[in-house]
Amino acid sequence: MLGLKKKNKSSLLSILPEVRGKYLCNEMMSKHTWFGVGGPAEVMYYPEDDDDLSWFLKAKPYNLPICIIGGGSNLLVRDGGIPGVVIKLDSKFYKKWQISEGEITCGAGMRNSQLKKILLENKLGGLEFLTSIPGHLGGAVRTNAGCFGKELKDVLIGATIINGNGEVKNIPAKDLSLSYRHSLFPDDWIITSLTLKVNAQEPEITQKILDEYKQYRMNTQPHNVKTAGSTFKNPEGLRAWELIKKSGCAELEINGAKVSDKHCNFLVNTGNATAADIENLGEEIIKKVKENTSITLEWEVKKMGIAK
C-alpha cells in the first residue's frame, strides 16, 4: 500500500516498489530535525517492519540515492533538501523491546528517553547515560553516542542490520568498529535493532542517577531551544568548547544562528535561521579556531542534503 501526501507528488514515486509501509512526497525535513531547518526529502519512506524494508532495498532502482535518519537530534539538513529516498524507522515494529538475562533488545526507532520507563519498571540499570542523550537508538550506534564517561560501545552486545542488498544479519558489537563519536561499518548497513547489556538495579538507584544527569544538563547546556547538541568533536586530550572560547567565538552569530550563551559548543537556531546560516556559523568557528590554535575542529553534527 502506498501512503501518500496528495500534493506535490514526486515523479520518483512511479519507479519505487510497492511497499506495506508508507511513502510521503516532498516532506519538509525541518519537521524532523531539532534545529528546525532543512528542505524537503524528495520521498520519505516509513517501513512497516524488517521484511518490508528488506523488500524495498532488494526491489528499488540500483542507483537510487537513499539515506536513513533517526530522531534528528544531531542532524543538519541543508535548505535544498535531500534527493532520493529518506528512510525513517518510526513504526511500532521499530519501537518494540524484549528483556532476557542481563540484556535488552530494542528496535532502532525507540527514542533513547523511552528507555527510562523500561529501566525503572523492570528494575534495571546500566543504560542511564544513554537515556539522557536525545535521539533514537539506531543513530546512537552510527555515532557511538556517549556521555558521563560511558559510550554505546561499552554496553552494546550486537545489532541487527539490513544491508544494501536487503539481507538481514545479526552483527556482534566488535564488527561495528566503534570508537570516539565514530563507527566503521558499511554505509549501506541500516541498524534495525540493538541488544544492550543491563544489570539488576532498584528503581530508586536508577532514578537518582537519572535525576543527577538531568540536573547536570539543565545547569550546563541549553534546553528548550532549537539545537543539535554538541556541534564539534573534542580533539584528543582537549575540549572543543575551550578552543572555541579561547578563539573568541563564544559570541558569534550569523542571522538567526548563534553560539549558545550557556555552552559554546552548542549552536542555536534562535527562530529564523536557515540551514546555511547554521553551517556557515560552524565553518566560521572552525576557521577561527584553526587560525588561533592550529587545531582543526571536526563536526559532530551530521550534515546532509544539498544547498539551496
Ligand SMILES: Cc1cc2nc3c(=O)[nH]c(=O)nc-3n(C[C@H](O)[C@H](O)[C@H](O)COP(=O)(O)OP(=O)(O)OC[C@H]3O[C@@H](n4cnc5c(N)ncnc54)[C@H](O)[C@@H]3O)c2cc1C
Second form
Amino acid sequence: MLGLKKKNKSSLLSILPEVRGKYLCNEMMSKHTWFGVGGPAEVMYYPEDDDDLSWFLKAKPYNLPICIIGGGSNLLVRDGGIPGVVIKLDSKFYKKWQISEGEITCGAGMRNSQLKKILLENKLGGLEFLTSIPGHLGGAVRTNAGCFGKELKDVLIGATIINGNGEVKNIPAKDLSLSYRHSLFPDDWIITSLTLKVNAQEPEITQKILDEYKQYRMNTQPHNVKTAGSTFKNPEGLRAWELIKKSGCAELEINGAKVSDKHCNFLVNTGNATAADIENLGEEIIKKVKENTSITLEWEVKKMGIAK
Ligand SMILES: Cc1cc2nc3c(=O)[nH]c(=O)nc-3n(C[C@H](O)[C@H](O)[C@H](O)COP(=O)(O)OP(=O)(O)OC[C@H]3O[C@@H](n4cnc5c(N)ncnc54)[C@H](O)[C@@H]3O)c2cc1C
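Given the form predicted alone, corresponding form predicted in complex with the ligand:
What follows is the entire complex, opening with the chain shown before.
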C-alpha cells in the first residue's frame, strides 16, 4: 500500500515508488522550521526505516529533487516552498538508541535534548553540550553542532549513511570532514544513525553541567521566540555579533523580522515575517557589516527552497 496522506494531491505522487512510510502533499514547511516560515514541500516523505528509505532512493525517478531536514532549527525555507521531495526521519526506528562500552548509537531522528534523560539514567556524561542544542542528531552531524567549547566532531565515532543510490554505508567520523559548523560529505548522503563517545559519570555531576549550560543560555540568548540560532558564522578570530553591533545593525527590523535584543547574531520572527523578510534582513546586515568593517559575513543558517 502506498503510505499516503493526501492534502491537496500533488501530481508528483503518481511517479513516486510505493513505500511503507508516509507521503504528505503540499506540507507547509513553516510547521517544520523554528523560524516558523517556509512555503510547501511538494511532497514530504517520512521513511518507516532504513530499508524503506533505501528502496525509495533506488526506485525514485533519477532526477527527482530531494532534500533532507532534521528539526528545522537551522533552516530558512523560502516562501515558495521546496519542489520535489523533502525527507524527514521521524518514525520510531530513527529514535532508537543503544549503549555499549564507552559509546552510544542513536537514530538520526532523535532530538538532541532527549540525550539528557539517557545520560542521567545511565550514569553517563560527555554529551551535555549537545543536549542544549536544538534539533536532531542527523542535523547536528551535518552542521557539526557545537557550544561550550565542544563540537560534534569531538565526540563522533562514526555514522551510518544512505547515499543517493540507496546504498547503506558505515562511515568513520574522519571521513565526514567536520569543521567549524561545516561538514564535507556528498549532498546526497543521509545520516541515518550515529555513534558517539560517552564516559561514566555520576548523575549529580551531569545535572550540574546541564543546569549551568541552561542558565547560560537563558542569560545570553533569546528563548521562546521564533529563531534559528546564530545567523552568521564567526569569522576567524572574531565574533559575528560584535561586528553586527559595531556596524549599527542591532536595531534593524524588516516587517517583523528583527535582530534580537538579547543577541545581535540571532534574527527573530516577531510575528508574521516571511522568509523573504528574514533573508532581506540578513542580506542588509551583510551589506552594512561589509561597508563598516570590510568583512563579509557568511550565513550559518541553511537556506532552502524557492522565493515566492
Ligand atoms: C535557539 C537556538 C540555539 C542554537 N544554538 C546552537 C549552538 O549553540 N550551536 C550550534 O551549533 N547550533 C545552534 N543552533 C542551530 C541548530 O540548532 C543546529 O545547527 C542544529 O544542529 C541543526 O539541527 P536540525 O536537526 O534542526 O537540522 P536542520 O535545521 O533541519 O537542518 C540543518 C542542515 O542539516 C541537514 N540535515 C538534517 N538532517 C540530516 C540528516 N539526517 N542527514 C544529512 N543531513 C541532514 C539539512 O539538510 C540542513 O542542511 C541553535 C538554534 C536555535 C534555534
